[in-house]
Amino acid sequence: MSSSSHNDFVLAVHGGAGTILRNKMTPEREAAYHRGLRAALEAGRSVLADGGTALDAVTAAVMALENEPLFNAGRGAVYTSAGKQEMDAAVMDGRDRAAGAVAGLCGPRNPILAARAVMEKSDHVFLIGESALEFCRAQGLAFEDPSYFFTEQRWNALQETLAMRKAGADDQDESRKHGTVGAVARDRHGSLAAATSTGGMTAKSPGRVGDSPVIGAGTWADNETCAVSGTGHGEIFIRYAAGHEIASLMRYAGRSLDEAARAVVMDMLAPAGGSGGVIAVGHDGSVALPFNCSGMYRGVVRGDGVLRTAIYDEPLIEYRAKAQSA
């Protein structure tokens, strides 16, 4: 690896697979999604440009996505069939495979900070439910009332989904089935990290946990191979250990990041009904963003500061902030 690439950094983010159908997407809404993705990229980029760690960068990027109601995490989390919000999140440090995860929470403003607190302030990897909330309060995490997390769009989506179920209709809208946010990064020191956060599936059974907080499924990071954050049909991602499988293909079969990620998303998950995608960063700074559905809100930024984002099956759109173009 050349010294120039070793000193470079890279950050990739996603705002979920299963996008709004293209024929239902308005120009204003599309622009808003791109702005949300760019805000997350900029939050992480500023950390990496200052020489910060991949772990801090993915945390900052996911917090920005959790704070944006357009995405299904934090403030924009979807509702369970019982009309409650249950949020899951995980973070993993590629340096030593340290990891933290939470599931079934509503209260902490940023669930990703709850996951990170579990990693850094407890002897455990995974905390759930009321006990996790008690732990978060003890750590001094910022909490919000349910009204903070309410969005009319998510509430209406729940009512529509419940009505369709009652009528026996099949819901073909991927954007209701799986939405997640995530970030993966390689810092200037060559270290990797991954973070994922989600509200889960609209009208999911209370207590259901998807792949996002499951280490090795929706979240994985190891400096020797790659960092992965998944978004899609969580049950399938768990059963196929999606994130870990990509790393294993690199480690044991000598596949490149792109080959490994595409093999898992296209050849393993898709035939099993695992609609979705992943964002992944390799130990060498390579990036892979494969998905097998209508689209995936995604973006990448490197040391050049150019923010690149896309939604559907299209080239990444470049955006250079005025302050960076000087």
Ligand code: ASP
Contents of the next structure:
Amino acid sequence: MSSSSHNDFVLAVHGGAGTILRNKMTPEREAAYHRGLRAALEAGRSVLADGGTALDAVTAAVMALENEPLFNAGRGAVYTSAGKQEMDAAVMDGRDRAAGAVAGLCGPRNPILAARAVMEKSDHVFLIGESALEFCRAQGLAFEDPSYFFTEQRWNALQETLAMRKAGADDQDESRKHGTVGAVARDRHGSLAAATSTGGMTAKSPGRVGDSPVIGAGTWADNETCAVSGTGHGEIFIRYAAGHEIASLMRYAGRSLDEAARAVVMDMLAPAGGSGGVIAVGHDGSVALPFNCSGMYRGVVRGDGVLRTAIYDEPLIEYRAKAQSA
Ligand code: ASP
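Given the form predicted on its own, state the structure of the form predicted together with the named molecule.
Starting with the chain above, the whole complex follows.
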């Protein structure tokens, strides 16, 4: 995808990747996903259009996706095999590689704000479990009861996955298995940021942490190369240091953002069994959205304000055009 003019901004978001099949989707559900992505794009766009930072834009976009129960993050997160929700999130500022991450939390309404508080209000990068919750309380973050995060769909998905496991079958339905939300942006000052938030994978072991909060795996940003947010089989993304690998291919091998992102998603993650994709924004405002499975909920907005979203292996759909033809 082409890069933007020097002082233009760009924001990309994702709502997870996997086996997303048209024949399993109703038109209403499909429209709801597009709406959810557009709401996130709009939340980040308004920050960037006002001259705000990429960091604030990705935070706002991810909060919108966490608040939308359709996506596996915050409200609507998936369940562990023990029937609990354990959420992971991370944020990274490309200006100075400041980063914050949390893992295994259920409580803060917006896990991405917990990650951001770790980045800005602690001496650390990564906090987990009970102590992370205490830290969030001390920071005055909004908390919710488990009932706020509950959705029947995720609960039923857990029961189905557990029943399959009991019968000795592997759950092949990746859309039921995982999901994640993320945002990457370049602001008008040329700075980059990335944010990722997830409930992880359905029926994961209690205590399991995926790639999303691991800096360099599911989340990465530095102004000299790119900002990346991943979604997919987290264990493989961690082992291949997916986000950092994309940045390294740009930095040391002189690859373009598109070449680097495709090389990692198609030639490294896919052969290793790492189904999924990434959204990435380059220092020059270029955007890459590669995925190696049938779909990825994704969207892009630039300074022209046109919201473009897609789900399957298809070109991005302009919201204006869609509204006119409806
Ligand atoms: N990457 C996430 C994890 O492994 C799940 C996903 O993106 O689907 O926790």
